[in-house]
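Taking the form predicted alone, here's one chain by itself in structure tokens.
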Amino acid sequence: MEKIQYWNPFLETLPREKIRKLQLRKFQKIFRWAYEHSVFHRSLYDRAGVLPKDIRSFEDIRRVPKVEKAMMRDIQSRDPFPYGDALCVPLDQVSVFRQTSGTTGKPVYQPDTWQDWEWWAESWAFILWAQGYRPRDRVFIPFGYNIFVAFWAGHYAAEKIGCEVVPGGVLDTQARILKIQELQATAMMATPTYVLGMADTARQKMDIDPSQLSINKITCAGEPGASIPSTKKRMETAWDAKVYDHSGATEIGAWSYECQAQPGGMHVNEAFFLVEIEDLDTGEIIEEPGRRGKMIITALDRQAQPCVRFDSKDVIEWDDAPCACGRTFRLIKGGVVGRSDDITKVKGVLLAPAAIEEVVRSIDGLGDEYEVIVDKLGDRDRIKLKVELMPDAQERSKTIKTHLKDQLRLKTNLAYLTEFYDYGRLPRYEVKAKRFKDLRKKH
């Protein structure tokens, strides 16, 4: 292994009681910031009688209340405009604009300092150089640069470790592969849902063989496709590339990576941030690997507008194995799994939607997208897959279709009514897809 493998070696091989104290302080530090600077939080800690001298231990920083996505909608409606009184820094210092991409609903508006900034770029520089980036890349960046967060600091912490970024942009995806082609770019950011569709767009319009092209590693984020085994088998196959997940938010930072090690999981980058895991019914803080809880976060640098104790509701476990890479930063098994908000009941029986990805892309002769409705035929729940058959694979239809029943009654313990369609019939998309829907909550 190379000698320079870590971005930060004395914070990512910290040992384990100094990461702890270093979190500890980190949080007494930030929470006493948001107290005394931002209107919203010092109201919201006095109401539950905490006080930044009550904070001594991590039993009490769970003393500490829990903010919710639909607190900072209310927020907004609130003085200074736009960010309301969250925010603990004179609006002359915010430098940075950037919101959320509204899928849950109305956007949250995320301001930042040129400080803060930095920070975001200096998360992302862990994330690139644990996964192989090295100033003798030319890294791809194929999204479109506006007011959502997406890979924008991505291209900045690219820079900062000595990458040569070229931004896609507003170039088509056509244009895209070509401007891969001809600059030979090794690496490379998107969406899991992209990088497929992607490739598919190079096959299937311009006769050009993805794994080819000259890309080796690409880093994804907003959708947990590239830790679902099945998935990222799909990309890497298409690409003849390493491909890496990351988890991060508008609202909290970019908070975990997956490394070379590809351990099957994801590191917390513990350093900057402080993550708990909420049983999802009882509320209690999960240490213990093997347990699946919701996801309490805390960004222990970041000043304009503080996330303490954020409830993500990311549905994460811890894992019980140190990685290979060496990093003593904890790792959460198989990355992030779903949203508490999406992992539903259907027929009694808890249904989290990246079990059907799996499915699915697990499948020979299935393309890559797939719809999941659910919704009601009388009293009763029902669950339709739409899914589309690939050219080559019209014979097999039938033998497909029994395997597909078998392995979601297997993998999701559920029976689904599923629908083939032909390849290219079901809708496509850039960034973030939403191909679980559930009617039921609109009746």
Second form
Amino acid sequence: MEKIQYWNPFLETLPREKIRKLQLRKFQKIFRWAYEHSVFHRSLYDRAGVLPKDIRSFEDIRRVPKVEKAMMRDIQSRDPFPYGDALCVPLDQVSVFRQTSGTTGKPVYQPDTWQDWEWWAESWAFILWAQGYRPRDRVFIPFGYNIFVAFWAGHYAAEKIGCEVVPGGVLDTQARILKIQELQATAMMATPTYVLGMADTARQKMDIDPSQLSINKITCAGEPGASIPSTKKRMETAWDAKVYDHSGATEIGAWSYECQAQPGGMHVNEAFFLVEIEDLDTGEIIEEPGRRGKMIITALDRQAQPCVRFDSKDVIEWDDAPCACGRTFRLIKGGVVGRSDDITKVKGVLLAPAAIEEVVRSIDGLGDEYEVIVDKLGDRDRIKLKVELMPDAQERSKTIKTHLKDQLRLKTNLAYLTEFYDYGRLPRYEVKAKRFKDLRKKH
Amino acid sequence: MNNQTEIEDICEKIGQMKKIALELNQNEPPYPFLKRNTERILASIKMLELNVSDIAGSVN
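Let's see the other form, the form predicted together with its partner chain, since the form predicted alone is already up.
What follows is the whole complex; the chain from before opens it.
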């Protein structure tokens, strides 16, 4: 009976040395696949002088050139249309198109074969099973099923593990809440922004308390919120549900997940992915816990458009503490703590925007929404934080403002101009929010 | 049954399924119903391999 807590007890409790052995063997395989089937990869590796026969150890893997998103954008102007020459299979084997959201520039197209798509769903099956999804669950997915991968694989994985899935497609937020109520859905998947937004809509516009609905677990993706303690707490309180994080990306796959033990981090699915952490300044590979760096990741089984040593820009750090769930897959502490291209210097101090969210959402009386704007006043950086005051907190506004400024200084080492707005005045987002604006490049 | 024996037993059965699915997939003439459905079956079998067959060597 004990094995039922794992989707696959053989892989998820494999001893560390065997996981590493498996990863090396699988890396050799996917590297050879990319070299032999993709014009782009062969040319990249030939130029670097690294051939499949050269990969015999993890040290050798570090010699393999990294792939950046900008390179993928260039590739896609080449044949075969529309994917370019990183494509490893004939076009008639591509069964589905997706594209990245374009948050950081021109979107990248992602082809997948049916096997790749099975692999996406399989990766998500690990996630959902670890988070307590079982065949008895009725899973509501409030997602605009479209060209973005988002929760598509979550949908297929929930079906695969035996859940009943309710696709919340083109319904608006109020209709989705009513459908959750009507069907007594037990679980849902959404971005943290939308989880909070739905709760807000239910309370403010429908006089429905979301904590009284039947949702008992929520899986988040797309933003780091479910790993930011104050944001997680707000979501869990609003819905009276467990909120779990997971991390994935269109060009990578679903590579990590929080388990029911909620150890303050996420497990990397090391049977399907090889994660390396690279020091932001020196490029050195970080093996030990407690040092942040950017993630270089390989999807070990993805075939149509391989993901081999992809520079994801996600900032993470290892955590070597054993997890109470018994999984031997390594943990990353606090989930994805930022993106290397979001971490910026303001007034000479390194700032990760997630730290501001942690402060804002830890303060009772402030709304969920906020906006950060960095610009220049003359030669000096200036950082402005806009927040909303909840209607029942007006009388405490002075205390809240002082507490906010103190906490911001304590957690980010910076002084902010703060602006308070009435509740409902700041922009609302449905999917990925853009709350951090750095205007200095325009000066 | 210990892990190693259990894995070997599962792997053997996965191998048998794959052999039959491949035979049907390569049937002549290639009837669309047979070709496309066995393509899907083979993709599912591949997931079984990723879950078990790939670690047979590591565990042994």
